[in-house]
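In structure tokens, one chain follows: the form predicted on its own.
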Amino acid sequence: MRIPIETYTLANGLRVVLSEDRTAPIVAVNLWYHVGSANERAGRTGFAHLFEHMLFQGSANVGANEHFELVQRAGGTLNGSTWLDRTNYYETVPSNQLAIALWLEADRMARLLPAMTQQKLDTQRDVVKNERRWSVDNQPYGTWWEKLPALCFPPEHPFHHSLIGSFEDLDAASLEDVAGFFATYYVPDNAVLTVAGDFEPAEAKRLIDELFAPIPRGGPRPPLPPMTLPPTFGGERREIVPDDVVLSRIFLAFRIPPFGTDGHYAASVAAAILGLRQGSRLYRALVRERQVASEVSAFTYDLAKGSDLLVLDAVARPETELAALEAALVAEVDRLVADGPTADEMARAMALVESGFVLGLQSAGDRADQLSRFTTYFGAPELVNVQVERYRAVTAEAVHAFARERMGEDNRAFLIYVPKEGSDERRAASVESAVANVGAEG
């Protein structure tokens, strides 16, 4: 499969991308900006995330939400995503709808400044708030994916914070500070603009440089602080967190290579082997045969600055020990390092990451995407037609090695849920549950 590409850069230091497929009258326009929540300063965070809701508060020309009601009276969906390094903003329109999703997207680009105000500030720094508290604060596990990069990335490093910060952090921030934050990260040389699916590439460039060419390039960026980190953690670490929570649970995160190195290729496969779908070694072990967990899975977090992390997670059956999770959990873990993949193992990994990688590439939005991605990360977009060649030449000495080198216990960290005290009742009643449901299942 090979993904036809043609890039060039306007005068503004816009990178642009475009991927014809007349396959089926669709056409996506996606924009990722280089900044996430590792740009924040301390004492503002949660910045990125806010603006993935303010980008949607109008511009100069486009009132509040009217960006979503564009695009969905047109037949089209979109939203936009935050991470650590990067944020997105897609839509996925039909083929004649081309001209309003590339407008809107330079409107904001170029004019949502003009158009913020106090009011649309409060109010999006009330929803984030409460989005806090939704998935966050009032979430059982929910504080683990601001808890896990704290215990893995040191106080000093960008990665450390929590991304859709804090309520001081979002009640302290001023109109001055996010229009500064805006100016400075959501410019054009500092985003890439990929237009994938169905459309004709004379129009679309003549679109594109009338609409994003007038745009001025920003000023300069702060430089981030030095994110190389040794390649271990040099010892466990281990946080326990009592929470209103029934069932005991583990995320074991082991520091790994970034995304786009041979080392990352190899942790991948190697999640795969460990914690993907149900054939996958920790589903067999801890699930299906020693029964000690109801879900498992692993997953990388695919940083591509510095350091990436490879997490485990394995949430207890409401009868298990947490020690006997934990003592399941590293007994697979341990047995890669000793042993390595079988052949079959890898077979299956491969072919499981293999056609999810390929199937992901079938959807124009999601082609977008990753063409978006790798410019921004490598300035290659055309990496992407080589990713399946990436995984094929990994080898199980590769992830033996991989595993070796980086899931020994001088590289985990332990990051364990268990009910706080006074949650007895509440666990009593979840296991009653759980029991009914496992027996209406079998």
The other form holds:
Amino acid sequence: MRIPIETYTLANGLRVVLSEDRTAPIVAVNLWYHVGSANERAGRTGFAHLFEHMLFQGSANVGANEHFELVQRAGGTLNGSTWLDRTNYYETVPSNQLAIALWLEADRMARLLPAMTQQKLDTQRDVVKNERRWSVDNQPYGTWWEKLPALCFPPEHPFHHSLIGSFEDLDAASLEDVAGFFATYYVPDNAVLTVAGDFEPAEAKRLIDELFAPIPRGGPRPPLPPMTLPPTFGGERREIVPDDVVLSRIFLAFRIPPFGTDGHYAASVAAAILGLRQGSRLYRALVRERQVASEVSAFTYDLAKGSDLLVLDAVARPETELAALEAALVAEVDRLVADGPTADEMARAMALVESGFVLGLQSAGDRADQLSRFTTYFGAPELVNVQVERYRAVTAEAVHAFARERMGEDNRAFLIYVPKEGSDERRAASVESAVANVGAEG
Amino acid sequence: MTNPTLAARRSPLDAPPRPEPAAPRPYHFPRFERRTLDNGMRLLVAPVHKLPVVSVVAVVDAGATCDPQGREGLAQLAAHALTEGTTSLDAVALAQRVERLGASLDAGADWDGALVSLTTLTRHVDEAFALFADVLTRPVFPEREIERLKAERIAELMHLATEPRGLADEAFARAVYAPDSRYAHPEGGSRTSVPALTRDDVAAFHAARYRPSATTLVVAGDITLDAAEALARRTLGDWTGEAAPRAAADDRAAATERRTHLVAKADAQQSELRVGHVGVPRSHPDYFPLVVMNAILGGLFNSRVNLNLRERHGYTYGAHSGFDWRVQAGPFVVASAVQSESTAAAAREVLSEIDRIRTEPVAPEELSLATSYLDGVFPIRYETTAAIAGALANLTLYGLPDDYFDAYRGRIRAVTAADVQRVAAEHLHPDRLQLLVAGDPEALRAPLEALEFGPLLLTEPEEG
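Got the form predicted on its own; any chance of the form predicted together with its partner chain too?
Okay, now the whole complex, with that chain kicking things off.
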């Protein structure tokens, strides 16, 4: 399967990617800005994400909340998201509504600030604080989102600090910060615009030219601090977090090569071998055979600068001692380091990775997002069409070499959640009754 | 409303006028055809040749509403246990075979049906479908795996007890439905019912319910009708047996008057808020106006409830309302997570929005936003083979007519402001609403009492 791609750059630096697919009357518009929480300045953690909210608060010709209304009125879906190193905005609309989606994105890129008010900032600050309470503070294990990067990246590193931010920093954000952030990062030469699906290329180009070409290019952007780190942590790291939970949980992170490199493809295959689906090693060993975990998974952050993380995640069964879970988890990692993967495991991982990639490109919105991703990170949308080959080129030897280099004892960071004091009694009681109940009828 | 200081930071450009839509291109939901095998199994096939992918779903009348009283969770356990080994492959070998094909094979049960689903690349469809048929008809339910699945469900319930959202949803179901209604208890069973389930229960449930006469096989994707039928005939043609009859689910309400329920979650910074009551069945003739009414009330981002709680007051990250559509009447609920100190105020706003949509006509712009969204977004919902198969599975589960998807957009567009007001007045019942809050009892008790919204009941998480 090859995705058709046409790409060009406007004089103001905006990179444009077009990918036609006329099978259904649907078109996706996708805009990546190459800015994320890594670009925040000290004392303003959470700002990139707060700013993402402000981008839905209207622009010179669009009222507050009208962006959502106009896209939904057009029969479309939309949203945005912020990550450590990028922010994206996206709409999927019926193909006859392409113009309004492009017009809305252009109006906010060109004319956001005239519509900004202190009141809008204050309201969105409250919304984001509630988002933090909802997704972090009021969730069992919810703080892992900020604790794991903090454990794995040094304090001065741009990936170290919290993406959602602290209440204190959110309170400190001013309208001046909004204006400065917008002028610095939300400029055409820091963005990629992708249109994928059912559209007439000449008409799309005409619209893009009319709407985006007049927007002036930005000024110089402050460089990020150096992001390159040694290949490993240089020793084991460990943080234990007592939390309002009844089941212990271990996140085990390894520093790995950044997204897009050969080493990252080998890491992805190692992750699939260890933790993707029921045929993976961790599922077989920890969930099925030893029955010390109720859930396991493996994932990467897909960070394209400096270094990335591969994370194994295992939730203990109620009766499991934490030490037994950790020992079982580490044993599987050690075994991969010592022996590498089998040919069967490689075949399973490749088949899953390949079909996952094909299935992940079924919708116009997902295709557009991938094209924007490869253009933002590497200036090369056509990398989408070689992903399967890049995975296929990974050998068992390469996975073994990766495991030896990056999964050893000098490169392991453990973030461990345990039931906090006071919940011990409740936990002990519920474990006892749960185990007794299960055993009774067994 | 423009801000001159900020505007000066970048010279304002003349904006091109807001564009009008072009003429829409026609869209048709994929054509599908029906066949019936000699053993009574029904077949629905939608050939879609966009990508080399096939999705298959077996819809079996073996959902959670089949659970016998005291055996809640049996349907879900039986569905999950299907992939734990067959007469020809143990669970590990089965997972390896499926994953070596790059396929996914999953089984689960919701209220109204068990769903066994397969998605595979076309070139592996024969081999993958053989595994699918094996799982559906020849599971062995190993004792050890059944016990493991039960233990995992218990672990999940213990986790949910610390998770405010799960806690609120579970307690809300108990607040809304009569105690002996299946709907009052979690779909996957509770800490009292799950430990009592045995391997024999599971095997007997499968023998009684997983029968060709109770099964519809949905196939969507890169395959022809004849090829799909041949595949089904070859692998499932010998499957026999009639499903045991069963009673319809009981959807009686717990109360006919307003009550406030406080679920204690000490020290929670945020409360989970639920307001609602028993709704209406999926087959109700008012379905389309109800969907439009709900979109306006709390279904869309720009709905009244979300704009009020999130954008006007900043009480929450999000608020929404919905009908949980089931064969019998599922709940209607408005849900949000709000700061402790704003909980009572937020509840008051929700109650006033429910009153308002019943009594005030909706504005033409509100109505057209909802109908044009639901009309326009329809094709976007069915971009993948799995989504198309899921839609056809719903057709089967709820007994909808074959022209349902073709008629959908017209029926949405036909809903009027008067329809919306009528169905809101008829199907939302302010006098029966159950108000439930999971959060910090210290902070919440007094303000909730001050609302004077029926008797205040302290609710404990379900014991077991």
